[in-house]
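Only one chain is included here, represented as structure tokens and corresponding to the form predicted on its own.
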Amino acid sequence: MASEEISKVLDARKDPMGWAIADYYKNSVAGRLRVFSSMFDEDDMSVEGLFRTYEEMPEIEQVALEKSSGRILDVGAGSGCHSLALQEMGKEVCAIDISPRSVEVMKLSGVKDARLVNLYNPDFDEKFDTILMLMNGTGIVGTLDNMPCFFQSIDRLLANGGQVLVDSSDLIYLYENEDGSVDIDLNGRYYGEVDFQMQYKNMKGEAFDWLYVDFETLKLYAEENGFAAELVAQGEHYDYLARLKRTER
């Protein structure tokens, strides 16, 4: 992954999710946010769900917010729902996203520190006690090949003794047969590497890679990059919350 690619932000003219978020914030309703993938049938994403309150969040997200401490970085903050919940708890949070319209909405909705910043931008080098990555937070890694770059970035941003709280899902269930066997091409790409493209009204964004990773694979890559992975909570459908911390050096 080239450095200029990983540190970029979206062009506002190619930011379908951001425009959907802005429409919903302004009108309490939005059009279809269409999601395409070479691996799945076309689907719609719930824009209303991006504005969920703490009470409406899955238990895994609630646990993550409760365990967030110190100075918190909310990565891929979207509408800012997690940052707003953290602020209501009296916690200090900086929300970042690569979507210009989403960042505008966060500022309007009351997120005190919302910035148009890419996690991978080497010029972004402040220190945080908790890095929070929710709504399949491993997605922004893109592919397993990008894991070293991801761990370098969180290492740059974590304060001493800091933690990363990240959620993901194991897509293995998509490949399971009724007898419990699994159909996976072991010589092919990792089964959790997915490509997506979004469209809102007439605006279509660029295609992007998105990573769903099982916990054991995340743990393996963490260990290879100087981190330890701990399973914090498990959801009802192959989803989980993990904590990443630096190992002793």
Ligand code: SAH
Given for the second form:
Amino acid sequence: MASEEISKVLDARKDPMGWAIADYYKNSVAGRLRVFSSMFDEDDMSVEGLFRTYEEMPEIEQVALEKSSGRILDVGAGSGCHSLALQEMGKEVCAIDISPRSVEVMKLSGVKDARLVNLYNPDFDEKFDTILMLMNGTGIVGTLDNMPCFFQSIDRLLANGGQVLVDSSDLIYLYENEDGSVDIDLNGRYYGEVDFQMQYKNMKGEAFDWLYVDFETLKLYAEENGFAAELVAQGEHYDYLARLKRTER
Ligand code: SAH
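Could you please show the structure of the form predicted together with this ligand, as a counterpart to the form predicted on its own just displayed?
What follows is the entire complex, opening with the chain shown before.
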């Protein structure tokens, strides 16, 4: 990743998810948030789903919120649904996102500390006991090549003894045949590396890389980068919650 890319936030004119979130916040309805990828058919993302309450969250997210302690960083916080739930539990949370509209909505809806910040910005240099990354939180890593950069950032932000709670899905099920064999090209790119582009009304965002990673691969990269990965919970469909902690040095 080029260094000027690292600290970037979205241009407000290219922030489709943020505008969808703002519309939903104002009007309790939003238009279609369309998702394009070279790997899948066009799909819609539920904007209402981005405003889920604790009760509406999948169990692995509830577990992550319960296990969040100390000063918490909600990375890629979106509408702020997890930050609001954490505040209700009496916990201290800072929410960051690169979407200007999403950060505005978070401020309006009562997230006490919401900031327009990129996780990879080296100038963002505070310490947190828990770093929370939910709704395929590994997506923000982008590609496997970016893993060292990701671990550098969380190393910068984690207090001593701190933890990262991150969820992802193993996309292997997309390539499985009925007989259990798998069609993947071992010489091609990793099967969980996906490209996406979003559109809301007439606003199209830039295309971006989004990483889905199976637990074993995450664990290998963690170990290469001075971290240990532990499987905390498994979801209903190839999804899981992992905890990353620095290996004692
Ligand atoms: N965590 C929220 C939103 C998930 S969508 C939820 O579970 O509902 C992913 C979010 O991550 C988007 O709002 C996007 O703007 C944000 N994001 C993507 N890259 C980021 C980065 N490098 N730093 C901070 N936020 C990022």
